[in-house]
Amino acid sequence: MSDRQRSLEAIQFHYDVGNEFYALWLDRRMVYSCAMWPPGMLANDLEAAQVAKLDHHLDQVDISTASSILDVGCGWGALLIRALERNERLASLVGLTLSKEQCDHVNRVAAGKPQIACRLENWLDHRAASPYDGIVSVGAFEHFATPEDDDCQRLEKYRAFFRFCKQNLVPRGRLSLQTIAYLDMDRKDASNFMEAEIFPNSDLPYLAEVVKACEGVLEITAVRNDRFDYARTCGLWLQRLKERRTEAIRLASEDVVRKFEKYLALSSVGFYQGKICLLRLTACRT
């Protein structure tokens, strides 16, 4: 089986549980990635924290002057919609996902917004009509390598993504990347439950691997570790899922709900303890 096919099956295994299931416990915009809490924001305000995260990534790619944006791993399209809210002059907003349910949702909510197009497409197969002013990728990088890859294979897959970004960015165009990464733990100690039941065929990077893969391809201009933001995000997701547990079981199954509760609890603890972290990285084409 090819890497593309394995990636497709792994993404659909996790994300095609059902849009209604995720809508029970995500925020109104259906953002399924780490939120961001600037100083002074209420700790339980998930809605505002997700908008703050979207705005962070859009600021990194200079949304106020951009004409075209690519979102690699666009989820349910929240960043594409937010980008158009902030800059109505945008000519092209393209989102890529391997989840059919996500793609259908984006194209449905973006009806009447011709600037937005979601494609059921792997970034490896994407051919842009012209380079983008900015590329955003939130939560997709974790799926680029597999547990079976050796160090060289993993590094080459990461480098291939950065080469793709360089090829598809205008000069001085920027990439805003968000990914979970290993911090104070060895890759060999990764949770078997997570690999088998939640994110099959996926592996996390270390910051050093991301930096090495980027060397000579893109210029890294900023890196931050917001692991406590993700600990809080997972905790709020878990709380919201438990509050709607009966409905969640009806939409999915008790087994699915139980697995998600375990995964969200384990993730929150992992971020708090520093076993894993949340990297937000900005890089630009020189």
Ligand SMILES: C[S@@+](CC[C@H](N)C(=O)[O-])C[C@H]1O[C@@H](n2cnc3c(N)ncnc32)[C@H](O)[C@@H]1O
Given for the second form:
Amino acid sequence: MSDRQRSLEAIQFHYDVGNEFYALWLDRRMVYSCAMWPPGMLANDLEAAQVAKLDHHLDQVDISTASSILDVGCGWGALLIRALERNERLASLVGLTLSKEQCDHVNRVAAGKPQIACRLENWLDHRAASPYDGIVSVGAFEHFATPEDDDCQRLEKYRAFFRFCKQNLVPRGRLSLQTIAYLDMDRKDASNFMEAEIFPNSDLPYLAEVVKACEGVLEITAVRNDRFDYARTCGLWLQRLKERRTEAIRLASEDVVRKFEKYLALSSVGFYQGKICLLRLTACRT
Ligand SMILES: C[S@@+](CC[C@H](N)C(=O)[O-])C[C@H]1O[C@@H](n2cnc3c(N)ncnc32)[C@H](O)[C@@H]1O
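What would the structure be for the form predicted together with the ligand, given that what you showed me was the form predicted on its own?
Whole complex next, starting from this chain.
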């Protein structure tokens, strides 16, 4: 089976649970990645923290002057929609996802917004009509390498992604990337449960690997580790899922709900303990 086919099957496995299930416990915009709490924001305000995160990435790619943006791994389209709210002059907003449910949802909610187009397409196959002013990728990088890859193969996959960004950015165009990464743990101790039951065929990077893969391709201008933001996000997701447990079981099954509860609890603890971290990295084309 090709890498592309394996990625497609792995993503569809995770999202086949259905949009309605995720809508029960995500925020109103259905953002499925770590939120961001600027100082002073209420700890339980997931809605505001997700908008703050979207705005962080949009600021990194200079949304106020951009005219075209690519979102690699656009989920249910929250960033594309927020971008248009921030800058009505944007001419082209392209989102890529491997989930048909997500793609149909984005194209449905973006009806009447001709600037937004979501494609069911792997970034490996994406051919842009012209280079983008900015590229954002939030929560997709975790799916680019697999547990079977050796160090060289993994690095080559990450480098290929950064080369793709370089080729598809205008000169001085910027990439805003968000990914979970290993921090204080060995890759070989990664959870079997997560690999088998939640995110098959996925592996995390270390910061050093991300930096090495970027070297000579894109210029890194900022890196942050916001692991406590993700500990809090997973905690809130878990709380919201528990509050809607009966409906969740009706939409999925008790077994699926139990797995999601375990995954969110394990993730929250992992971020709190510093086993894993949350990288937000900005890089630009030289
Ligand atoms: C955890 S979700 C994050 C979604 C969104 N960025 C958000 O923050 O809500 C990961 C997304 O990455 C997409 N993805 C993963 N690998 C991909 C690939 N190789 N090409 C395109 N999209 C990919 C998935 O389909 C999914 O939409």
